[in-house]
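Coming up is one lone chain in structure tokens, specifically the form predicted alone.
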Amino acid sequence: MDEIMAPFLDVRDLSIAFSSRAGDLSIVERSSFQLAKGEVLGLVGESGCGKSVTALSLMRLLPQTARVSNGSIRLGGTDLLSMSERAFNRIRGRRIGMIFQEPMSSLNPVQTVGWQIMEPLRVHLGLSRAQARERAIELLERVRVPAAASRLAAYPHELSGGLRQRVMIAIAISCEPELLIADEPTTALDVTIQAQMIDLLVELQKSSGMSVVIITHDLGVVADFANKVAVMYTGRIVETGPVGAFFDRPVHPYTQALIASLPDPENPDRKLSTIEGTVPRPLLLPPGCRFAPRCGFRRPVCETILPDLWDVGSDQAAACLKPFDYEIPDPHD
């Protein structure tokens, strides 16, 4: 592939077991998905399906349970697993940056929110500790923290859940990072707060020109934030497209269901569509389609054969029979 055309991040035929009792158990299963330079991918998906793990493996910050059993991830052409964690502890804070889903359990208890800040800047940029403080207010500025330089002193169980959250964001893209991993930034925040977050992180990513993972399972952040989006379902990637196209033109039947059971605003008194059954345990995938014992389309082929993604065209993917009339299509046609 061109060089000028290749992905800016590329994420391959991604595997990532952990270890147990009973055995290795797969978690992510054969998952890719590619992002240029300023695009914005949502990664979607129910609680489980192995999001935040995919976002750890992305930063090499996998529990030491858990290995990258299969696949590559690039950016900008560089290959992140064959890296020594010498090399990576370069990259990590400085090229990329990561929004943690809990900053209460994140952020470093002991230490205060000025020095967890200014840590990043005088490592990957070499700023003195006068520089690094003054950049350190600059930031809690840039998030909108008042009283930024008051903040400095005080330690993360002295701020409010959507203080704590600014912070983060402030420590990921201290080293104005090109690639953000936000995941589930809005979990722990009510309502009100998760607008401004979001509104924030918006400001941010068109401001910086960076690109964003951003992991959720809430489908108006979705909406708000991405311009693409690959859908998750028991570790693997079962949908990837354009924003417009997945909520407009659905193809694989989880995608559909997801968008289903949103509510209408302008038929508030719809009932919502559920989806039968739950999602099945590691231990108990069944043997082919994983959404089949769920899905309303299912035939007794997809009880057999475990699609991969396939092109359904306008950009998207879907891994599923149904676009084809159940026949596997040939990748060479």
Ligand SMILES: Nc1ncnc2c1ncn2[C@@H]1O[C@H](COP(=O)(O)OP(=O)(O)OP(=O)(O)O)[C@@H](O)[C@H]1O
Second form
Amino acid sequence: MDEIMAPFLDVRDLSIAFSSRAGDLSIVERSSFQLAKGEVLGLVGESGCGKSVTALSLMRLLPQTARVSNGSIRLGGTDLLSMSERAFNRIRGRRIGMIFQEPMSSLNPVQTVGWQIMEPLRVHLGLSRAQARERAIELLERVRVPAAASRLAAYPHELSGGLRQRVMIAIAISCEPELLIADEPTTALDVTIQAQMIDLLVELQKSSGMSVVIITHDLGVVADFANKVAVMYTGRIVETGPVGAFFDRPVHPYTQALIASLPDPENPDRKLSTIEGTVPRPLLLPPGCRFAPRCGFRRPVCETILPDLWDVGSDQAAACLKPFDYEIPDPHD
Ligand SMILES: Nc1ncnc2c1ncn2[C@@H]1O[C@H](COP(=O)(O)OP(=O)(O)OP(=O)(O)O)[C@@H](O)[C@H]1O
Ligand SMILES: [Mg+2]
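Moving on from the form predicted alone, kindly provide the form predicted together with the named molecule as a structure.
After this comes the whole thing, all chains and molecules, with the earlier chain placed first.
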């Protein structure tokens, strides 16, 4: 493929397995998504569907018990999975920044905030101590930490949740990454601070032109921030497309159910629809479509055929037979 035309981030057929006493558990299966420079992808789906595991694989930070069992991850044409750990260390934190879902576990409790912001600047950008200190203060100011200079000596536990989250953002953007992965960057915060944090991320993305993968349960964040959306269900991407189509013309019944469960601002009293049933456990996955047991459009074929992510036009793709009248589409059409 012509590398100039290739997407900036290209995840293809990514599968991730955890080893367990019962054998390998497939947690992410043949997941594919692409992102151009400056694009923002919203990755959504119910708790446990594999969003964080996918994000961690992009940073090559999967837990020891997990491994990528199939597929490729390319950034700017370079295969991230096959490079040595040493080579990848020059990418992690520099070309790819990450805001982790658990701020306390990703900040080091025994190092000051200043040290944690300055370290990547010194390692990746070769800044002197004085230069790194100056840049650390600028970064804290950029993420609107009040009295920035005086926070450098603080330890993470001395800061409020909101400030810790800002410090994590400062670290993630410190080396001006080309790709930022933000895994539920606002979950632990109260609603007002959540909104401020998302505004801040939107502003940082606009001014830097970085690409972003934002993982969130909040479809309002998707609407405000993302250009594209990928919907995951039980470790598989079931729909991808532009953000407008996601809200206006969702194709997969699971996506439709997610959208239907949103409160309607013009009709706030409307009864919210909830999705019946529960997400199946990894060892108890149904043989056909994973969503079939909960799907109102289910036909017998859905219980035997596991759908691929098929092109449904208008840049949308969905892993569902319904748009094809329940016949497997011909890949050459
Ligand atoms: N260290 C681990 N060992 C075994 N299984 C794990 C481990 N970490 C995650 N899993 C399993 O992998 C699946 C996906 O987890 P993941 O954390 O990616 O979900 P998620 O979509 O990020 O959920 P949430 O929205 O709650 O953050 C879950 O079924 C989870 O139980
Ligand atoms: Mg998660």
